[in-house]
Amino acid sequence: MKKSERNEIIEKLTQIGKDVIQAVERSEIPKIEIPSRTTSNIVYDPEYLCYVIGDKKVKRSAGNIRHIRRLAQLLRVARFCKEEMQKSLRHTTKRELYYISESWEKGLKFDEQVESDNIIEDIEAMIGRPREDFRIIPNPRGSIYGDITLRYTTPKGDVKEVNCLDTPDGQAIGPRISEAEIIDCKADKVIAIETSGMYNRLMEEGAYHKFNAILVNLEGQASRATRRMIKRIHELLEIPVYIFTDGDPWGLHIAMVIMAGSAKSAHINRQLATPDAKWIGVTASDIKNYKLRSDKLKEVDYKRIKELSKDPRYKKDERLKKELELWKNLGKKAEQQALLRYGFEYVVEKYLPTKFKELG
């Protein structure tokens, strides 16, 4: 992250207890406003492409025995992340941020993890940045591997480069990495993949040589490190993203959250989403083509069908629609190595080739 970019957060955070003071010199009940969060204040931006947080607040006063708490809660956490990226190079996990609070002032403390991480995305929304931009991360998970050279600072304060090449099972993307700088890249086209076992099987069949590519292991739905990394990545290089998943509802919504983001993560999707990700599939047409093993449909599954049929992100996708009208028919659903049945080389060899053809 830039000093400029650290300095605006950190002035950001400083503000919101600012207000609060110059509230009370000005004789007045402290309050402070966060945009709401609630499924009704969710709106999709045909503009971005993706959910964001519409125009409703809600208010926290000093006036009200029941926002007290949750107000001084909020302005010790802000404080407690202002001071941690002044001082030092420090990350803290959520779950840390909850067992921390047992030292702070007498009835600070949280009781539930749960209040902690609401808290944490309150402030997300107040000042429109994701938690990991002011050091409060998620456990890593996620991987990259492909000829692309980052420049990272460690948590010592040193700084390193590394070509994801060089990692024999790729590079970790965690806070660092995903905000790493990319000092050289040789690839022209990203692939994320669902599955660990079809990353590795990609891996070793040369896919990121075959098709010049990086390959991003998302290890089921995507981080939003992974995400974030996604997303500079394709604007930085102006490379494209391909997103090869399971072939079920669940693995064409993994795509759509990469492609449009999450109800929940509304407040900061245009940090996140890379609107111009294409899904390869795997289809509900592929499994009637290439003739996949697969499985019948559970009910959870006609339930997920029938929710994103009414997303507006799908609707305005025909070869979306289409799909999911299949997948509803065809009462089948596979994963990506039902593909094996071809041979270990099958999917690099051909069931790639083809699906780069049919995408443009």
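Can I get the form predicted together with another copy of the chain as well, since the one above is the form predicted alone?
Left out here are the partners and the other molecules; the chain alone remains.
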């Protein structure tokens, strides 16, 4: 993260407190407004192709006895985040924040972790930034391998560089890599992969140099840090992103969450989504065309297809609509490893080149 970006976030966190102080100085009752995160305020943005948060706000007023504790706690958390960003290089987990609160002023201590978790999401919505940006971090999940050089700060405070080809098993997308500056990249595309097995396969078959690609291991549903990383690489370097999943509606949905965000993160989807990303497959058509070993769709898969068919994000894309329909008719699903019936190399020698041609 650049210094200017960090300062902007510190500024926004500070502003939450300043607004309260200014109200007091004007002899007004302090209140804050938080964009509402209830289902009724989640709307579909047809332009950005993702769910975003609407205009409804929740008010917390110091004049309301039922609001006052939560208002004070929100201010305290915002102050904590601001101060840590100013004085240290620390990243805090949600769980740590909950325990740290025990050392705070009386009455601010949280009774349950869900309370502090909620306040963190409130702050995300208020400043329009995912919590990673104010250093409340999730467990790392996902890694990256390819010819991209990142400049990061070590826990000790040294500034170093790492090329992601120099990490034997791929570079974990943890707090330091998430914030690293991209300073050089020779690759001209990103391939994001659902399973660790296929990620390793593409590493070992040399997909990163054959396709001049950055490989991203999603490890299932992509974590927010990974989605963020993909978006940053895509926007900064202006290179295409391809998503390679298992051949079932769940795999397609993993791709969709990268493209359009999830409903749960509606308040920050614009910061996380990569609407231009392209889903490679394994598609329902692939199962047919490549004669892949498949399993029968289960009740839960059919239910999922039905849900997705109703989702506005799928309605706009003829290809996705067609594939959902075909899945239903075919009644089958396949794992991405099923391509190995044609040998280890097939996926890089035939399958992916055909796909890149097809998808452009």
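Residue numbers count along the first chain shown, from 1. As the structure is a computational prediction, the values presented were derived from the model and not from experiment.
Treating the motion between these two forms as two rigid parts, with each C-alpha given to the better-fitting one, puts G343 and L237 in one part.
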